[in-house]
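Quick heads-up: it's one chain on its own, the form predicted alone, in structure tokens.
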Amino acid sequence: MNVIDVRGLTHQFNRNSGGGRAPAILAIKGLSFSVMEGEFVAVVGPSGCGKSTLLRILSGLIHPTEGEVFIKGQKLADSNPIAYMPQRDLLLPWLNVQKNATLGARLSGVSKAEIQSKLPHLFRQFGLDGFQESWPSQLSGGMRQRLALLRTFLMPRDVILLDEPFGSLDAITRRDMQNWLQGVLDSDQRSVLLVTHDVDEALMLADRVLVMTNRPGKILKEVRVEFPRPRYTQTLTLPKFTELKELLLQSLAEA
């Protein structure tokens, strides 16, 4: 079953400049793809090709110029079972860790009793147990990202959109976070659409990788990733991994 169906998606940004109208920007054009239930799909592409615009449309923040999006068979405007984590963690500095974690769920109408019943397990699972009363400023970069992801996972949504969730982290922390996310998704099998600039990250995490062209962004290539899970650092050294990486890099060079 497809949980996301994107059909002929096109979006154009109209701009005003100095009292006049500047040339419009066509961000994406004719995007069509799907994401199956429980599937992890990564999207890679050149900077400015419309990847983040795509996620903002899917999250309901932007209404597309043309095309349609269906979530579990319903038009996006009618049903939006999606949780969205943008590039920045957007933690509120005046709320402690526990209140930041539960904010999205509370705004989505989840009862306090249901939230409280899930929190002890989730704080252990996300490596934040003991930090419930801490402030965001007291957390490391990796912990802030885990907290933002915990807030996202706590929302009652079937689909999770991740926009460069580890892009600001150093290489070692980023690898640790990728391994950790695999473990979380092993026990919480939701559908995930990840935007990333990191080809290695896409191949480590995803079941499929979609390559987008330069603006206006279109789907250039789809690459299936069939390594068994969980995937470890040693996966990076496999000949098949190198082959797929070269294929993706070549596709990006052609984009």
Second form
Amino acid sequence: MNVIDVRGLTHQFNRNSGGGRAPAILAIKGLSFSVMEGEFVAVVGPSGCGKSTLLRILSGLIHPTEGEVFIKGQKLADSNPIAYMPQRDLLLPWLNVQKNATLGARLSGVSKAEIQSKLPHLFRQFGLDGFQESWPSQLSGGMRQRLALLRTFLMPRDVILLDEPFGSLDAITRRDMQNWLQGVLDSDQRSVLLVTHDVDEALMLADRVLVMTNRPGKILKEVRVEFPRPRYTQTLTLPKFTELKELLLQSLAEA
Amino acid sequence: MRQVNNIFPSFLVIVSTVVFWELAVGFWDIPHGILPAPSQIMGEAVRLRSVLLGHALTTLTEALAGLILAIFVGGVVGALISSFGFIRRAFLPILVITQNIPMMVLAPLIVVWFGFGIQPKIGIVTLVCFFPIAVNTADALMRSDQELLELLKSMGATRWQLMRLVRIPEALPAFFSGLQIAATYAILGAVFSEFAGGTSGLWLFIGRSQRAYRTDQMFVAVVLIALLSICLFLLVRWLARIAMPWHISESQMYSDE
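Here we have the form predicted alone; I need the corresponding form predicted in complex with the partner chain.
Everything in the complex follows now, all chains and molecules, and the chain you saw is the first one.
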């Protein structure tokens, strides 16, 4: 069963600059794809391909000019079934780590008792145990990112949407986080849609990789990634990996 | 230790200035009516302590009451200016103009309208102090992090939750820097307000001392005004630390894993 169904999504921005009529920008045009139950799908594309427009539509912040989005067969409307993690960690500096972690769940109406019962285990799994009372500013970059992920995973939503979650981290930390995220997803079977620039990251994490074209964005190519899980650093050196990477990079160059 | 190191240089300057002053007055035999020695000022302060305490309390009360009122007025005006474009366009220019009217002109008028009691003086302090608070708060409320607001909206936050969780805490540092400016104005505003008349207060004390050619007493009042200002400033700093505990910890970092 499809968890996300995006059908013929088109979005146009009407710019108003200084009263004059600037030409409208067509950010995405006729974008269609789907994500199955428990599937991890990565979207890669050149910058300015309308990825962020897609994310803003999926997280319910803007309404598309044309087309429809179905989440578990329900039309995406005011109720928001997607847990969105933006590029910047966007932690609230004035809330301690625990309150930041539970913010999304609390705002989504999950009871305190229910959150409390899950927390101790999750804090250990996310490597934040012992830091519950700290301020976000006291955490390292990797820990901040894990906290933002924890906040996203705690939300009672069917789909998790990750926008370049490790983009701000150094290469080594990023690799560690990718390995660790696979472990988390092993125990949490929700569908994930990941947007990234990093082809290695997409191949490392995803079941399927979609390549978006330059503006107006649509899906140019779809690549199935069938390496066994969990994938380790060795996966990066498999001939098949190199082959897929080459294919993706080539499509990106055409996009 | 770091705090001691921070205070030490200015402490050194102040002490050496006072010592030089003391020696200079004796060495060149400067008349007391022109420049009294620090020791003489100290002696006078001790001798007049109960009288001074009364005057200082009056001024401090005016300043504190005015400042507290200014916090409320400034906060509300700041919130209104930031929330409603119409109010901003209609009142912001007028507010700026009123800030340029010298208090010396307003004070006698306010006395004509409200008399010699403490209320008009509190009103003057409020007038002087609310502006930096209002402008800083409005500015900060208008520059909320849009991405943060969007994220919380996607989590299902209501308008009020956005205000409580993002806009207000995000505006607190600016509010407190406005309050710090206001606090330094408060004592000055209170002293000025006494210019309009009354029966107690440090300006009154200065006036009397001047008429009696007691320069040493005038210096006592000046030092006292400075001390009160510093105390109020430190009080605001302390309040800011209490209200924004996350701000202090910004420099400490834990290492990864």
